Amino acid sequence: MEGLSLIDLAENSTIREQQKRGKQVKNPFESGEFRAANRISMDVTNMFGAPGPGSVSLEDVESLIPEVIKAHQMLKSGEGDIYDHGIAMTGWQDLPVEISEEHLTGIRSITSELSGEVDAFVSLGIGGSYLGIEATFRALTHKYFNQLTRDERGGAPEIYFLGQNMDPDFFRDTLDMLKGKRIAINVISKSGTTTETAIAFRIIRKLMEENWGNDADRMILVTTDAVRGALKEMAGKRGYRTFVIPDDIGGRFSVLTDVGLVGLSVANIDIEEFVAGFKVMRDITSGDDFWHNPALVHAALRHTAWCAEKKIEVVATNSASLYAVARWMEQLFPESEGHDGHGLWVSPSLYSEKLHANGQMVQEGQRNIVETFLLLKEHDNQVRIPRTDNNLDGLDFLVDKGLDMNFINRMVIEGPAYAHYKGGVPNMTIEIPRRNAFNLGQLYYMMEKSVAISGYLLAHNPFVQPGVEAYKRAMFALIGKPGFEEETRNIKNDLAKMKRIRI
C-alpha cells in the first residue's frame, strides 16, 4: 500500500508563509491598506446584563471610567506603585518607540549566521524568559515545525524550549531529538541563578563541550543582565555572545526586548514587524478617550467583573496556533494580579476541544466565571468538507450551504458565546485579524497595558511578584542550598509535626 496522498487538498499556507519568511518577503506592514486589514478589535456586548448573579452592567463601567482614567495618567507619567528595588518597572511603555533599526539588524546578523550552522537551536529559560517566546513561535509557525524539512521551515532550524520545568523525562525526551545535530543555545535568565534554566544549561553547556571543546562557545547565547551576575560573568571569561534584559521590564513583559527577539529572529519571525505592531497598539492606547482605548476597556471590563465575584477568566481560542497565547495571558495577568486575595485566575481553553470537557461547568457551574474569546477571524488553511454516499453522520446539509471546516470554526467562538452569555457568563470577544507577527504585537501591547492598569485599580503593583519567592525559599531549604539552613530547619521541625494522611 501506497502512502497517503492529499488529493484535492491545496498547498498548506502555513508552510507558504514561512518559506517566505526565509526568502526575506515581508508583509506590507508599514501601508495604511496592510494595517487597516489587521486591526484588532473588541467585542464587549455579551459583557453585560447576563442573567443570574455577579451580572455585570455598562452603568458600572461607566462610573469607573474616571478612576481608570487616572490610572492611566499615573501610568504614563511614571507615578504611583511601580517600581521594584527602586526602578520603575515601566520601560516596556515606550520600548516599541526606543528600539532601533540598527539593534535589530544586528540581531538578525547574529542570528541568521548562527542558524546557517545548526541544525536546532534550544531556547532555555523560564516564566517570562520562556512563554513569551514560545506564544509567538508557536502562533506563527507550523504544529509540526520540527518535523519539515529544512526547505518547508523556510531555512530555519529546528526549535526546542527547556529549562522551564524540572521533568526529567521531558529533558531527556528533548535530548533524543537534538541527537546527532548541530545545535546552538540561548540561556536566559537575569540573575543567571534561575534554578530550572541554570540545571538546563549545566547539562547542555556540558555536552557542548564534551562534543565541541572551545567551539561550543560559538553556539552559545547569552541573555541576560547587562552588567552583573552569574551568566554575565561566565559569558565574559568564556566569550559568549550577549543580550541585554533591561532593569526596567519585568519578564512577563520582556518579549519585545532581546529576550524574546533572539529566538524569534532565529525562527525567521519577522521582528521589524513585530515591533510595528507593538508601535501601533502603543499609539492606539496612548489616549484617555476611554471607548476608543482598548486596553483601558479590557481593563475596566475585567475588574468590574471582579467586583461582581468573578474569579475565574476562561481565556478561550479558537486556534490551536493561539492557545500558547492564551498561556502567556495565564502568567501575565495572575502573576501581575495575584496580590492580598485579589485577582481573576486565568484558564486557557482551545475550543472545540475543552466544550466536550469543562464545557459543562462554564455553561451550568458556579457562576464565578468570566470569559474572553480570542477569535482568529482568517486562518491560513481552507479545508472544506466532502459528500459521502450516505450521509449517515447527517452533515451533508453543510455542503449543501458551502460551507467548510473555517465557517464552522468561527462558531466553535460564536456558539459559546451566546450559550454562555444566556447560561450567566459575561464574555468578550477579542478578534485577530489573521495569523502575523503584526497582529501578536498588538495584542501583546494592548494586555501588557490593561494589566498594568488593573494594578492601580487593585492597589497594588503588578511589576513585582513576592509571593513567587515562597516556593523558592522552600524548594531551595529542601534540596539544602548553602544559606538556608535556618529554613530547612524550620520546615522539617513544620513537616515533623504535621500528622501524615495518606490514603
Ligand code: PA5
Contents of the next structure:
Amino acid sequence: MEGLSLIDLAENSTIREQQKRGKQVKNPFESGEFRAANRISMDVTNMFGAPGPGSVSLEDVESLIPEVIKAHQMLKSGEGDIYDHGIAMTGWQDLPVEISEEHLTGIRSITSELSGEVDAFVSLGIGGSYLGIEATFRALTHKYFNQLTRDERGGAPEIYFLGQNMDPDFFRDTLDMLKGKRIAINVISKSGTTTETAIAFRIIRKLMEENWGNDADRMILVTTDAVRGALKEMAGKRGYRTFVIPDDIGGRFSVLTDVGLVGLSVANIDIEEFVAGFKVMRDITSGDDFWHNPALVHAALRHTAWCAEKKIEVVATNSASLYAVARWMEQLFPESEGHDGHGLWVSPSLYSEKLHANGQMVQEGQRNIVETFLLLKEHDNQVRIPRTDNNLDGLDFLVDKGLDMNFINRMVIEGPAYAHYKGGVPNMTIEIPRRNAFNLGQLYYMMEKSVAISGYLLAHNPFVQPGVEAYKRAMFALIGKPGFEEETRNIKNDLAKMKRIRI
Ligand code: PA5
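Can you return the structure of this protein in the form predicted together with 5-phosphoarabinonic acid (PA5) rather than the form predicted on its own?
Full assembly next; the chain just shown is listed first.
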C-alpha cells in the first residue's frame, strides 16, 4: 500500500504563512485596510440576565463604572498598590511605544544569525518566562511545527521548551528530540534563581559544553535582570549574549520584552507586527470612556461576575492554536488576582473537546461559572466535508448547504454560548479575526490592562505573587537548599505531627 496522498486538498496556508515569514514577507499591518480587518472585538450580550442564581445585570456593571474609571486613572498616573520592592510594576503600559526599531533590528540580527547555525532552539523558563512565548508560538505556527521540513517551517529551526516542569521523562524525551542536532538555547529567568529553569539549564549546558567546548557559549543566550542575579553573573563570566527583562515589568506581563521577542524572532514571527498590535490596543484602551474601552469593560464584567459568586472562568476557544493563549490567561489572571481569598479560577478549554468532558458541569453543575470564549473567526485553512454514497450518518445536508468544517467550528462556540447562557452561565465572546501577531498583541495588551484594573477593584497588588514565593521556599527547604535549614526543620516537624492516612 502506498502512503496517503492528500488528494484535492489545497496546500496548508499555515505552512504558506510560515514560508512567507521566512522570506521576510510582511503583513501590511500599517495599512488602514489591514487594521480594519484585524481588530479584535467583544460581544458581551450574554453577560447579562442569565437565568438562575448569581445573575449579572447591566445595572450592576454600570454602577461599577466610577470605580473602574478611578482605577484606570490611578493606573495611568502610577498610584496605588502597584509596587514590588519599591518599583511601580507598570512598565508594560508604555512598553509598546518605548521599544525602538533599533532594538527590534538588534534582536532580529542576532536570532537570524543564530538560527542559520542550528537545527533546534530551546527556550528554557517557567511561568511568565515561558507561557507567553509558547502561547504566541503555538498560536501562529503549524501544530506539528518540529515535524515539518525546514523549508516548510520557513527556514526556522525546530523549537522546544524546557524548564517548565521537572518531569524527568518529559525532559529525557525532549533530549532525545535534540540528539544529533546543533542547538542554541535561551535561558530566561528574571530572578535568575528559579529552580526548574536552573536545573534545566545545568543539564543542557553540560551537554553543550561536553559536545562543543567553549564554542557552546556562543549558542547560549541569557534573558534576565539587567544587573542582578546568578544568571547575570554567570553570563558576565562566560560572555553569554544577554537580553534584559526590565525592572518594572513582572514575568506574566513580559511577553513583549526580550522574554518573548527573542524566541518569537527565532520562529520568524514578525516582532514588529506584534509590537504594532500592542500599540493599537494601548491607544484603544487609553481613554476613560467606559463603553469604548474594552479593557475596562472586560475588567468590570469579570469583577461583577465574581461579586455575583462566580468563582470559575472557563476560557474556551474553538482554535487548537489559541488554546495556549487560554493557558497564558490561566496564569495572568489567577497569579495576579489570587490574593486574600479572592479571584476567579481560570480553566482553559478547547471546544469541542471539553464539551464532551466537563461541558456537562458547565451546563448543569454548580452555578459558579462565567465563561469567556476566544473565537477565532477565520482559520488559516478551509476543510470541506465530502458527500457519501449512503448518507448513513445523515450529514449530507451539510454538503447540500455548502457548509464546511469551518462553519461547524464557529457553531462550536455559538451553540455553547447560547446553551450555557440559558443554563445560567453568563458569557462573553472575544472575537479574534485571524491568526497573526497583530491580533495577539492587541489581545495581550487588553488582558494586561484588564487584570491591572482588577487589582484595584479587588483592593490588592496584582503585580506580586507571594503565594508563588511560598511554594518556592517550601521546595527549597524540602530539597535541603543551604540557607533554608530552619524552614526544613519546621516543615519536617509539621509533617511529623500529621497523622498520615494511606490506603
Ligand atoms: O509572573 C511571574 O512573575 C512568575 O510567573 C515568574 O515569571 C516565574 O515565577 C518565573 O520567574 P523567573 O523569571 O524569575 O524565573
